[in-house]
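What follows is a single chain, given as structure tokens, in the form predicted on its own.
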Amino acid sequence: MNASPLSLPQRSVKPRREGLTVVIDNGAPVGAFQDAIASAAYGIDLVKFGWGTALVTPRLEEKMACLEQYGIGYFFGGTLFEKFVAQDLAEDYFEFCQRYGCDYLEVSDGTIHLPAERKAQLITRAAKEFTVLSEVGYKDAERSAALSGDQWVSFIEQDFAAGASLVVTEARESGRSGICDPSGQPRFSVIEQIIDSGADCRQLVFEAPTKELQAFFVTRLGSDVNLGNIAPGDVIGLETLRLGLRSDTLVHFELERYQERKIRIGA
């Protein structure tokens, strides 16, 4: 969409394998949802109907039809998955997702206690019929804070080994748990340990509901970092962060471009 003479960072176009933007719908009115999707469909790759909203959202099928119109995949929040699992209804959940035409499914243990072996079994089972996004990290801030970097890496590796296509790092819709501390700051040492572990960042989705988190991950991992829990109205703002068109990332990308230019001309 760059119709200007500006030099901008490389940005993947749809259909994307990296640089994914995963939008969260928290139960927005249908009209507002449709307008938001139509206005920014070029920047949206997946939509998650957050936590258990799918069960109480009127006209849910209209929202899904809108997403299908623009070639955007959708899935239900991990908390709804956990509710079914807590009542020993995992197979019913898979059928529920199939009934609504979901090609994607999130497996999480952010709220309930789910032994690692059982989580792996559920990922493997779901992967037979869906593209699986597994989530690592807990919604309770205190419980998450107790997770070491080594544990984060181990859980990510286990989920990939079980058959997850993407692994999501928890931050909640508030950006104050999981991979973040209660003040909303990224847990820098944990994130660096994940990156240094050799995990393919193209298969990781970092939840980043706030502008500050989005800017951090874009400057740390580039324009094509996968980001989740993006509000529908924030998609275009996120694209400007990805392209250095917002003050929060402008200097970073201009310095990067300057260094590349110096290398090219041998300065």
Contents of the next structure:
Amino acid sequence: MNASPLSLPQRSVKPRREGLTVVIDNGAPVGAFQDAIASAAYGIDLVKFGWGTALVTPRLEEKMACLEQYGIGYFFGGTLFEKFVAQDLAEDYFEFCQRYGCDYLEVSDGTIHLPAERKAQLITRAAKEFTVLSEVGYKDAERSAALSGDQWVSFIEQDFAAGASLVVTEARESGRSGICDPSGQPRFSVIEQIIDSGADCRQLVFEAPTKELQAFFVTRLGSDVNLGNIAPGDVIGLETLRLGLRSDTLVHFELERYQERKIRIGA
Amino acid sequence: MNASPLSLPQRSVKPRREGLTVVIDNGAPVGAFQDAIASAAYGIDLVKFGWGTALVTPRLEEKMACLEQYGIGYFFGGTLFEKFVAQDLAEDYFEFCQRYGCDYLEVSDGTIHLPAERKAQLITRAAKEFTVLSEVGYKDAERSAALSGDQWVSFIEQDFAAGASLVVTEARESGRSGICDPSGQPRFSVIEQIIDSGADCRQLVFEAPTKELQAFFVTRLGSDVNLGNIAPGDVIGLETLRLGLRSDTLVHFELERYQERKIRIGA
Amino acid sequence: MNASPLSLPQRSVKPRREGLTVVIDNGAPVGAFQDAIASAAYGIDLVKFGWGTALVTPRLEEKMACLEQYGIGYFFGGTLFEKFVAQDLAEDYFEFCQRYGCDYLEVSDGTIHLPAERKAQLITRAAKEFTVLSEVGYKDAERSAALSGDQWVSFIEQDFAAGASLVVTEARESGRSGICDPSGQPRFSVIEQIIDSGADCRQLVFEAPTKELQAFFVTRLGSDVNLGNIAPGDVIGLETLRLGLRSDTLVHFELERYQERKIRIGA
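Having displayed the form predicted on its own, please output the structure of the form predicted in complex with a further copy of the same chain.
Below is the whole assembly, all chains and molecules, this chain first.
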């Protein structure tokens, strides 16, 4: 943060327990990846190597070394987990993640059909060796649209019960399925129902690949909301949204600050 | 320009008085930024550090040093100005810009409500120390849609009268508000009214973040139209549009060239 | 390919006769370009310097040297060819390409009107010195929409007959004209007609700048379909689509694998 006399909202610092930014690497060139991490490390808590890119990235170890240097954890996208599971290779997947030094592991059923008990079983198994992020919601827009708010809440609860440390709400890289509708709008009533359910938002990560979604969640849940699927080059932009330094959240924070000031002075 | 026997339209060279390309930095990684500048410096006249990114960019000085090396001026996005003004810190903002060696300063009211007299006052004040770019148009699409062509013309005139050296027409980073409608189409009649008003187009900068907008303004106002909110990686692409080397403007320039040839030979 | 116990579809390796990935450079900064090539060279067969960017790229030779280092061929976008032709400078264009050491050359009429015989003549002439890629389809969406499947097939046949080694189906950088409709959807019936015509798909290159188009062609024509207009940063992502390692193609390949297994075991 460069010095200025501005009043800005509180923003946690690393190592963070809330306000996490989870970056997605879509297979960026190695130098570009290292540059993005080195330029904004203070704002990056975790990196996901998106879907199965880990398998076809020649210099994956260089990316991982860079993350270790900056104390940033990493894991592979849930789709890679699902690919192994689809081929009855779940145990091989846990080994694969160990071999690459992952401390985190994502369990998801965004593409394949996984009975609830099997998902829970896999979360519990993975949690013995990894910090587990589990994902709720489907990549297919129609299948996602059929998920009611009650189901979202119950799936989230099941995943925590099974041993997940963080539950991620799906929105893909495009922000057009899962917790969003096909037009890219957040499914407001589902989100309100999740918040009202008493879930600890500090343990939820909302995938928010677009500026619109990021601004929505910051405005609704504050500067220190956990957000995922952030592009490496968007981390600085996201910090400005968290702090009301971009048009999309500026008015919200200036109103809030103005009202706090009124409260402080007893107005 | 690499040598070829092609006939191409005139394109001014740096230091330019018209045909300016104003690049926006959205918080790009430092190495990527330096690479983009070094690879296309001949086509970059000014760089705007978008909205409040300057405040949360750890290695901002490295970016500025790069610009100085290439003789490229820089300033901070109008939203940062508005943030300071919203907190009654206008004078602090001028100091802030001085501290960072800005020769340029953007005055805008794209997000906050600023009475016309106050905006003029701030432009006049800023112009004592900086070359002032003032912006006309709102980031909110509805508020922008309510601005008539007459109002655009009058706001532009007021800003020049107050001391602005360049007036920028708002289009955001998405090209979907300000001088554009929410579908991304330029507001043709407003633009024609501005052009007809007698404003010196060499003192206007049209924000044109998309290829479609860039092609529109080049076709309408020529190779040496001033364009803003250009992504660092789009500078080379924009040069091709300015020269009729991309499909979107090729036909326009070949027709023009063809007609000029007819005029020259008296046909 | 990093080691894993997964069963994945066959994917050819370089030098490839099918499964080509043709990358488009839109005027990327030099360092970013080199980084992208070095990070994913195994998945890049050819690079097109998009439209007329070659003419306004100051350090073009550095990009070319990088490609030569990795054994990747290159050529200039068809629009540059058309620009020279529009100015009656076809022979100068062939010289221009020679001077830059191009082994490949694209002949197209995506923007200018070129009578069929003239296009064939130019292909035949170019094929004396270069490996010719010819393009079918127009950049203008309306003109493209008016092209029937019969015409596509016949234009493709004419280009091969004239000496083209590869025929490219136009989709622009946006995937919204040529073989696609303005909404970005592939023109399914045209594509089926081309496939049914008996054309050797190993000699066709389908421009597929979006993930949706890439997934469509991989699903329809297999892992080793030739695809063009791939962004430098999307090569790794495309490899995952080719191998069923991303949601968009995962189900397709798991079903296929499952059925192959059934066939193998006589089920």
